[in-house]
Amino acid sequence: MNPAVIILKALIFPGLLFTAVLGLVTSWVDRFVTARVQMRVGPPFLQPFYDVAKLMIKETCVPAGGSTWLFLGAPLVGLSGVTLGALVVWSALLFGGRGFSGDVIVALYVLTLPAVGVILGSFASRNPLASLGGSREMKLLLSYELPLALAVLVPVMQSYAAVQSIRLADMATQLPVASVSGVLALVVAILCMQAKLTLVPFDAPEAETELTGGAYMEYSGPPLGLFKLTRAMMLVTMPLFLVTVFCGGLDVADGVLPALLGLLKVLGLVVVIVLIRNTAPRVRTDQAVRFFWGPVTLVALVAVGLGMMGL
């Protein structure tokens, strides 16, 4: 392939600016819907969008003593593996001819990287508070990612069983969700996707009213404004990739109608994430740990054990 054309389709479209896009569109439904539970108004549309292009001029402040090419490199960990792996799921379902075998176990992976940008941020700034967010980060990262390679281990069963493929493209046109173990598999990743976000009940790395900020506490300025747009992009990432592999994807091939009735799914996951996140506490570290290594990893377990039963 040309060289422009991957730059271009991975700084354009369907890399980094678009997907930059419309995860600040989704950050704006979760603070809609989030304002709505609570009998707010919410924020204009273009709020997301305002906040993210005023922290792009602001002072960068670097914290003494803290390890500064780390500490400002951590940000970039964040950006560059959720535009990676955003990259490989829009890639499978818009040139579905595209692609590798194994795609989807890249693109679990690759997304564990804003996390891992996270932690070597906290602790790049020797702040002890922001080092404890980040320990916290580690801990739930630890916990959420063995159940979730579990439970997408249940479409990958059912997707090499039907068409001796383990492609994202190919996932794609598969609906696992139709049988109970693809049920029982989605429960969980869900689960495990409102961990790797942070959302409540599990944002103790951050926890505001514990550790006013946690791990982005000495952050100011554009690092902070990447970690912002990370998080929004890991907003709409997420769920996409949770309707590739178990919702039969978007539908693009189909038509236009097809499509928005895909994109809605993607939508409907997101409501579903928010309002776990305004009508749930929030946990301790040891509780999610627990949780995610207990009953969670058991109920994938009995998913895959289902998927090779073929139920």
Second form
Amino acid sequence: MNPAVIILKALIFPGLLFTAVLGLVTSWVDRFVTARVQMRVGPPFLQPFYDVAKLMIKETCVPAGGSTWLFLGAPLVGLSGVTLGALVVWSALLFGGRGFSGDVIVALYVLTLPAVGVILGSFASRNPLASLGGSREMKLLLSYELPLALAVLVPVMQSYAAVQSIRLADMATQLPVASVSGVLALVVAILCMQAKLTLVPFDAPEAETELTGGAYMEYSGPPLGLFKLTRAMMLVTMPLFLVTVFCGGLDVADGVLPALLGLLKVLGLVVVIVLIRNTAPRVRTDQAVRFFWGPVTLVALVAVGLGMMGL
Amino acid sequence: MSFAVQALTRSLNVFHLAGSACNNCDIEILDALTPRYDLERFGIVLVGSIRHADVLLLSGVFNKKSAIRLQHLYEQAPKPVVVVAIGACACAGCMFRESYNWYGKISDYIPIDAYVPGCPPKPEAMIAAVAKLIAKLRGS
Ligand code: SF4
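Let me have the form predicted together with the partner chain next, following on from the form predicted on its own.
All chains and molecules follow, beginning with the one already shown.
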């Protein structure tokens, strides 16, 4: 492929710009549903756009004694990770089954980069509360990655059994969620997604009330804006990824109506995690680790076992 | 109206500093942020770190020690930032004005953009102040 086309795809459609706009809209959905749960009116539709635009014109403070280049580079790590992940998933969905064997593993891999960016940035800021947030993020990352990988293994096995392929584009033609193992794996994956997006009950790395912003504490201006953008993009990319591997993708090839129905599936997952975040209290880091390595991994293993038996 | 002012006035993140207030002003500030008044409609949210703030809310009287902290905090805030004094204490010292630990007017050591008098001021008064502040920033 022409390199210019690849760069255009990465930066505009369906990469950075497209996913960013979609992510900011999704984060409005998040805030709107939250407001409605709390019986409020909620922010205007363009609020997330104003928030990011405002941060772009604010001053950037770099903490004295911290590592300047790592501090300023960390948001870019996260942003590039989520852009790559979104690019892989969207290419499989939009461009008539493009992709390569095992792109599901690549997507899973690069979608951990935002968390790595947060960890790097928090340690580079030389703020004790921020490093505390960073170390919590690290523990959380270690705890949810194992069950998430196990959960994704279920649709991978089913897709390989059915069409001898583990490309995302082919996995999107299957419907693992119609089987018992698929349902179990989807539940596990939703819980892992909740932790990956560091939403309540797994928001210990930010912990507004005790760490006052935690990992992001020292960030201001454009770098904070990039972090916010990364979070918003993750908020749409993760549900999109789950819909692709578990719920049969977006059906873009079948026309506009099925594609819109597919987007409704993504929206449904977003609303589910927003409702979880509004009705659960925050758990401690050790509780989260025990939860993910204990019951959640166990359920994931059961799902893999059932999947092997073809259930 | 410039894009910068437009973006800033539509997304005000508030950091609240209580300088030994009697706590009534703080409670009224929290009141203004509850679902009943729902300030998120105007993009106003409370943040935990001064680095994320666009508005610094002050309540209470500042003494010799906390005034230095306030100055530090003001310097740590990413500019542009606006400072709002909430309550008679922060505006003029209230009944602590004659006391031994009164450190002088806040506006002597950091610039203040808006005063909200009252002991404590009602949430409506704070919202009115914010509306006036936004009008001032937009220059209308
Ligand atoms: S202004 Fe009144 S209510 Fe507010 S802190 Fe001072 S004494 Fe308390």
